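Only one chain is included here, represented as structure tokens and corresponding to the form predicted alone.
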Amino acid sequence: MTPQAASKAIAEICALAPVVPVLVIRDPAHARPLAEALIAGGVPVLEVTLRTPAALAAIAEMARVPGGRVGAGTVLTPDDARAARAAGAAFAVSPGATDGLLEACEAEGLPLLPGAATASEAMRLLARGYSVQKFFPAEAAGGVPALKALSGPIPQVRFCPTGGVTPANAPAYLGLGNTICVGGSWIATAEMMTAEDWSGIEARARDAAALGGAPPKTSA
């Protein structure tokens, strides 16, 4: 796969939802209902992060639920790479990048959404063909104003800002022109999963969801 087409693949899932549930899953019980919640909610695009030893197979388990579209996030290694397309990632996430996880990710055919803080970072993916990119981390570089700096001189990229996003800042991030969509954490937090409260994370799936209906867009 070449990085133009990661990013077209990786543009396509974005536009399916203008939030990006990031999940930390400890227990693989909970991977199915937890989808089937989301996808009810009108978030049907899920990041799992490889941060827990339940991660892999909760992939596996959340790729077989109808409607979604499961990536791995927490990507750093060719190793991830290959574990998580094994397991049945769509796509894979990446705070940062490297030869070595691009390459892996190009050779595994795995959509990659290749982390960026930085003007040099973000030209730097670009001229590699990489024009959709997540801005991590996105409050501690800067936040908004950040990004909307980024849009003057590189105004080919579409970021997706995660990292300190909550419902109160998501339509700052929305409402600028290079923002493609949003990742965060609060949709299902590990004490709702714990709980095993699905009717909550739906419902919060659902006011997520509403955010795309934020105002139109404005040059950044």
The other form holds:
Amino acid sequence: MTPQAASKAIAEICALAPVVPVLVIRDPAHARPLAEALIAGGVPVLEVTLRTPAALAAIAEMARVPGGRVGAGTVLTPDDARAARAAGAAFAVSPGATDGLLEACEAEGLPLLPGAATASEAMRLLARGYSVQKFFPAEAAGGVPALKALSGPIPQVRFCPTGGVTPANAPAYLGLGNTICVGGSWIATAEMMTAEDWSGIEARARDAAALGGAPPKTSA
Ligand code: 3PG
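Condition change, the form predicted alone to the form predicted together with ligand 3PG:
What follows is the whole complex; the chain from before opens it.
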């Protein structure tokens, strides 16, 4: 898969909802009810971080829930990319980018949302063909003003800001012309998962889905 094709696929996935929940799943039994709650709430694009032993099994289970698009987050190495693909991930997200990771995702046909925090990082990815990037760590890297500033010299790149995004600051990000969606962990916190508070998670998903305003028009 070319970087251009990967960015096209990522753009289509990001267009499905204004917010991508970033999920840290510790109990594989949580995977299905969690996915069902998020999808029912109108948030179908799910990023399962490869930070727990349960992550790959959770991706495999969640990928079977109708209506969702399940990807792997915290994909750092070529081995991570191959494992995510084998588990059934539809896409991958990384906090930054290395040549090895980019090559592995391209070879695997796994659409990657690669991370960038500076103009040079964004330019380097763009030069390779990645026009959709994760802006990470969004708040720590300057937040809305930084992302807005990047849109002047590098308007070709659209971003998914992640890291410190909240329901309070998400509308400002989503109002930027170069923001395609945002990512965040607030929709399904560790506490809510431990409590198996699926209705609470569905309610947060519903609120997050509404951050995008009217549902996107389907293309004719
Ligand atoms: C992460 O690193 O876990 C993601 O970027 C989400 O960050 P957040 O917890 O600040 O939403």
